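Have a look below at one chain only, the form predicted alone, in structure tokens format.
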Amino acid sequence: MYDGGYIGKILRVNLSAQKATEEVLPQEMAKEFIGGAGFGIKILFDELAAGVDPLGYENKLIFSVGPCTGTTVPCASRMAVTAKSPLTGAVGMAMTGGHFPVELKRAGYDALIVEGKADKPVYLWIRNGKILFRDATNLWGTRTTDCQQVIKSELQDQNIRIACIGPAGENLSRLACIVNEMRAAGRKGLGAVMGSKNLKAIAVKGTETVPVSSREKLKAARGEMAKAMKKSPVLYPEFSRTGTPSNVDNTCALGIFPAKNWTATGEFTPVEQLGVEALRTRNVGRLFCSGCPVGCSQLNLARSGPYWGYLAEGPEFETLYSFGGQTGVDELDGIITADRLADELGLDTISAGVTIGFGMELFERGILTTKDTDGLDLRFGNHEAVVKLLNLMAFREGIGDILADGVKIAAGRIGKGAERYALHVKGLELPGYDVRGAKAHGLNYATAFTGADHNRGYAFQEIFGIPIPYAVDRFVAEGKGKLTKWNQDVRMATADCPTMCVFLLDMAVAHFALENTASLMEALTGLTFSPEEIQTVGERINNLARAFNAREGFGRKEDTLPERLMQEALKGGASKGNRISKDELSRMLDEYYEARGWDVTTGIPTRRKLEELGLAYVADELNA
């Protein structure tokens, strides 16, 4: 029985008969998935039928926090979004930051799920288990920081805290990300799924007090959890001053930082014009997500030319990637335009700029033309023109229609070789790490239950060579199954779920994050784990999304990463020579499904897995 840690309700929502109902969270489902991404992805399954379109209104939209939300936990104002992804089909689920996850436990609910479709724009009011439901008819077309400024006059309180769409959403475009106060529940399209909703926005307010098991074990368990902070060498001296930007001279010296489509990693290094001391020049302060003392996220300040003035929270490191690196644009002003634009419209910023970049090489090539492109030039490095296609794709205008949806989906309308050319895996575009030269964050690239995905299996081990569990060499492929498993169970269990920043494992409580996982649960919740249990929670969860996947026809063929990383080698920089063959993805894949208990062959979770996992409902479905 959990007696703190928890709210204990959830509040369904259904916008087609505009009514509200609370649920008592269940003792079993807060113990077996914790909270966060695990009660998103079960909601999802056990609520969802097989085949429901993206974009109807069968599909569900959940909003979950975790135990440590809410608390005196730091790092800890995260939640999970989570539906049927329009633009892969597979699990869609983000993480976001900020203030509104708090501000949602504090209004008084572990999970919101959103079902159903307004016959007009509204937005949802919640305060303190109220629930209202406002017409959003004159907020539809707005920005997203305009929509958040209209609200909060509307209702009289500038401390309301809001997640809201912008034009990308509205207009259903694949690559739409949800935006609260320029933190973004971004990829996988579920601005898109809250925009085929009707649901413009929601606003929440509350003064609820989390309740803690035991104040005592919680005040230890932070007390170990702030000294490993302490020691950490990055966490506080450098990473709190610059942020993920600093990763840009990291994976430029590696080798590794993507560049023009991914045909000129290793040649085109920007550091000097998009690093860490290139953004020193731009920083006017940094701001803080709830609760946090780190506060990673720089605000930079455009200063030349057309682009003075604008301000961005960021550009974060895959952005810079994206906007970049992956565009061929070295044009730092430019790049911090078109963050603080894609923000506004409500786009994700890789998947817009990996799609860009997509077309970039393609006008390079000669598939697309002038013609094809009402006269813009899309050669790579052309600064200007990636900040003109974010609003062409957000409102679905020209050459802006045909990539709005992402990679997949556009090379399919532009035909002609395209597909050649789309980086993506399962439908979601490629992060900011060249692979060829980090093998387990590859294999994580192409089994994650998202698609190319660096959040659910970070490889800091190759990334950072930080030696947890163990040391690895980055350019092998053996080990690496079983390192990717490791990866994506302990960073759902220990991050997603809790729910906690991932910086904090990578950077700071590596070495202990099951134990102090399970130290914080047992004091906030009253439930015990020991690290094995803890471990096993994320194992769990991986397993029921790879079901959900299964169900909607995913397997072992899907498993797999574009053909030019596999059949080209980098040309230059500290991983020239390297790629990731077939045979190579083929034994990694091998070895994951072996560790992990699925079947060799096609990839799907076994039945003596599912119900070693507690899951036998789940093997019943899939008739494993």
Contents of the next structure:
2 protein chains.
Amino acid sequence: MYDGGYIGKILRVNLSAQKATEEVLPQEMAKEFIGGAGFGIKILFDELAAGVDPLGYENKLIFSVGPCTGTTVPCASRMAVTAKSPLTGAVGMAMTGGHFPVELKRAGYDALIVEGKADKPVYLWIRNGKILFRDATNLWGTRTTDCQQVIKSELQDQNIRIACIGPAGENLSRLACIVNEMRAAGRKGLGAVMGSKNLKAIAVKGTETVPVSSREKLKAARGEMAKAMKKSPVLYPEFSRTGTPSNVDNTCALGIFPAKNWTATGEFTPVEQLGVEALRTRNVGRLFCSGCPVGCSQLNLARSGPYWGYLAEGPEFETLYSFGGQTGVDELDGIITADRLADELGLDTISAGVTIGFGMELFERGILTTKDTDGLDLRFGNHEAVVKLLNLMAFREGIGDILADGVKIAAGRIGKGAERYALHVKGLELPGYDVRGAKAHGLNYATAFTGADHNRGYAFQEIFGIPIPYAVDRFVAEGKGKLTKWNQDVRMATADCPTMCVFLLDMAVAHFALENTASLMEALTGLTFSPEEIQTVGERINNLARAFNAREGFGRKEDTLPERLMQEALKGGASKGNRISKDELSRMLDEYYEARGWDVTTGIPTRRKLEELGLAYVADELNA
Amino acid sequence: MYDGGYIGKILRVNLSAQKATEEVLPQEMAKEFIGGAGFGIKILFDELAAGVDPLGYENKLIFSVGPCTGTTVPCASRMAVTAKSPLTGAVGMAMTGGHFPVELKRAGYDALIVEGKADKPVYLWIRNGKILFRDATNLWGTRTTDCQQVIKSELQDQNIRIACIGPAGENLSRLACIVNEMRAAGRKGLGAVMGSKNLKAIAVKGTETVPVSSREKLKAARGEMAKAMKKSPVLYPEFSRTGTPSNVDNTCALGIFPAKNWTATGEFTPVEQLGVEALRTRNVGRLFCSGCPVGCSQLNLARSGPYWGYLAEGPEFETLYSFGGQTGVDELDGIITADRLADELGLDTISAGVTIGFGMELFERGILTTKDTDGLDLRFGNHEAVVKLLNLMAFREGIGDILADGVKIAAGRIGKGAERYALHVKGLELPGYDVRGAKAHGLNYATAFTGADHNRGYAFQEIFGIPIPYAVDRFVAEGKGKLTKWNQDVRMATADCPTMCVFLLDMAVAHFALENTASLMEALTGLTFSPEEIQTVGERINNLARAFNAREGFGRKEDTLPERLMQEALKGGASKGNRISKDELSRMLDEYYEARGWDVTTGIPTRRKLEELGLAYVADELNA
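Other form of same protein, the form predicted in complex with a further copy of the same chain, not the form predicted alone:
Expanding to the full complex; the earlier chain stays at the top.
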């Protein structure tokens, strides 16, 4: 009989030994880290030694869900995937939705830790408590939808849910993602970590019921959420019918839709070609993550020229940026095709597109020539070249091999001053908000523990004018340090840990996110939190992740932005004339570190802060 | 309580009225036509008026299963799809396997009759006895695997089974097929019939138990089958591990693997590139039709050049012929890719490949030039052109539009004597056995009621030397009339009606096929047959189909072969020097009509024969 408290299990799989063991999830871990990303980062810090090779057998790949996953809480089919990133060398963590997370939870697990390295390709077959290591030699080389289909046929159950890598992950591209259905744990090269372990896929079938501490309290908490969702001015019907592409319209209006490797932001604004109305002409339906009433994921079908008949889940806004704005492409059907192809090959659409746009600027500048590209015309706007390059990158052929590991490594390979045009923070390519017109975004890119990652502390205040926790001016640096801390901590604690979709946070529940999470936690697990304690969980995790990075040598000097954004002001559009100067960034960093209680000189968490958060052992390790 | 006799239901769906009705399957229909193809042809003859437009609303599309489908009988997940063919104007019937047939049977139906035409694209959703017409406007344009995936997501059940058309069927290509999973009811343009009705897909979920008259008798019958399967010298392990591609090796050895639009048979023999050993290097596993212990369907992955990462269910032997031999292509990965693409676009691989090979000969002869092909180099062997042409055909662009309806119609469009190079019988493109070295195949191509269709009366005696019902010499015409009648009747009665996989017939149960079918029928339905009565069912159906064609104006003069096969002898290989002369064909036809009891002058069933088969009403209709 369930008597309250968080009941959980961790599945630990060692691929070298082909051994699987179950561990009880410690109660204090649930209390201190909630779930999802919190579990991933806690396990990563505790179990990894400093300096391990991200593509070596010592790295671990952690799939973790949260207390809301697999329950009747809406929009909670989310999962964190965590490892040391081969792209950044820092914490690599990405969230994904779909159906796999719920299946994993219903198989009985809150976290799956994958260790070691298989001798030859394998896939995991998890059926409730039964774990099998199955030969995947023959699956090596398959695209992601084929791989999932073949496994479903092999296991004779179409309802199995599968996360897998494509050719890019097998070939250790540091831009490789992990795909479940057509959704991806996209960024930071987690697919290469999976590939380095010779793990092609994880198949899961779960039929257990997720325990709930108080159905009555859960009903009440869900009622509050439903009210807030209904009240949201954007969630229904707009967002559920358009999804993220509306942000092309928004960011173009704000003059911050980045274009042509960030040289033409505010000037190249393809709203008519890539905005909401254009997408509507390609829409064929939408997909719902498990238990989601919104269904923001749009299915779009290419309907012209050589792209006729290609279907994508997406492109999401970020993909319209990366394969569109960044590459100067305004051919929607080419972007739909590139999006699908990247999913099939298992390439992160953001980093892949940004890297192609980087290659295009080098080509326009003559740093790369047709001699380097085997004749491929890499000028901005060549959508056919984008599609071709994706294949070359996934299979590491010619110029594709040079670009397959992102802009930072490619710049090193190319030389000739190419690093000046490589837009990244800590090795992670920039997402689709030109921070010169959205400074909290800039500070978040500079400080997020995963590198330039919009998802770690998305400043919806600047994009949508939402005054939570307070109103801000997007051009002003002051106040952004405190804001970024709030965004990073609250988003972590109320979305990435429980797990809950960030869109729900941004569009409906931000005003009572901490209270809501506290109510849900009590209803689901019996563990009680004050709203402040929820926020503290977010802070704890951000400190722990920061400590992981510090242990790897990261500090204030890595909290920076590409030179271009600090030196070149925007030349057109509604943010024209703006940049983030070095001085401005420095001031924002000072404010941020102070708000965080970190050492302002080094950007590293102080012992006092760590102890305050119950992380004394972390302080010990950093000192050692 | 089940008290013997065949319990069955027909689902009649009228798309114009969006109405679905259930009818009881008449007992005598089960006794006289068994099921599957028998039901399809019976319904087609009885319900279609002469002369209806195959792409008009009066045509009907019939999906029919048999008494074995969905039971524990092995290799019985088969289904006939029947309509008046838009490619031939004759009976259009094709068999397919996979999982859809069992699902349809378990939904309670022996046959689904689709009538009329929807105003706008729809798909059918059949869940046991519940039928819904769902809007498919948005699905229009999707490829076949995407279409199936989107419907599964929309209906929130991954275990639904779906038959659908791709862009080729929507665009009324007369080479369009109907695809379930990656299997196809491939030939005779049935996909265009579905497209003409604005029917994108049929989704089925069935959970009912199929009634069995005597479980004890069924067990005994299955035991006999299992013994025969075990005894087969080819079924295990060879055929189950290699599938049909071994026929590339066989037919090349016999000198009858057709090459370069049948100009180079015996000379172009790419065993090393396309034979069993080559396929082994691409194999990634196999798929099993529902309840099949053999699993001959091979999954192959392209592993070179621009084709890296394409996965196909196949290529089967026929596809290796059509996209390989016929087009002079010996690049296996290109063929794998073309195979997958044809499945995705919903194009019959045989007819599509033969039509491309036809275009290639015209190009080599200068009848088509780069002006006609928009610059596409259509010389034999250009595998990239094959892949490109498939897209153009499905979307009816340029040269693709000219070729999209098969060789006969294309020759008419092109003129300039092109019809001389159009290899077909009754409009259906030739399958992969060069009949100049296998004369029973020739007679079957000439007389089969669906046109040049190897599946209607496959002469395994000539290919594998099996002496059932008697031994034959493949180069000799004499005796092939009687043999073809036997092949056509027995195959119909023991495979296409019950329904049972033809490979099981060919490789394991041929020696007692009639007895076996009689035993199964009694066990499953309680209806008793002598082996002779089973054979008579096959004869009855072949007569009825022939009567359908006669009503449409077909007779002896359409029972012919392309001029090339009668005039040009094979120039190389083990069948060198052979052809089927006009005189030889005429003698074979005489023998065949006599064996059938048909009028030798007209090739039309006599009243006497029809009455003997209980088809007096058919004779009345033919006379009227």
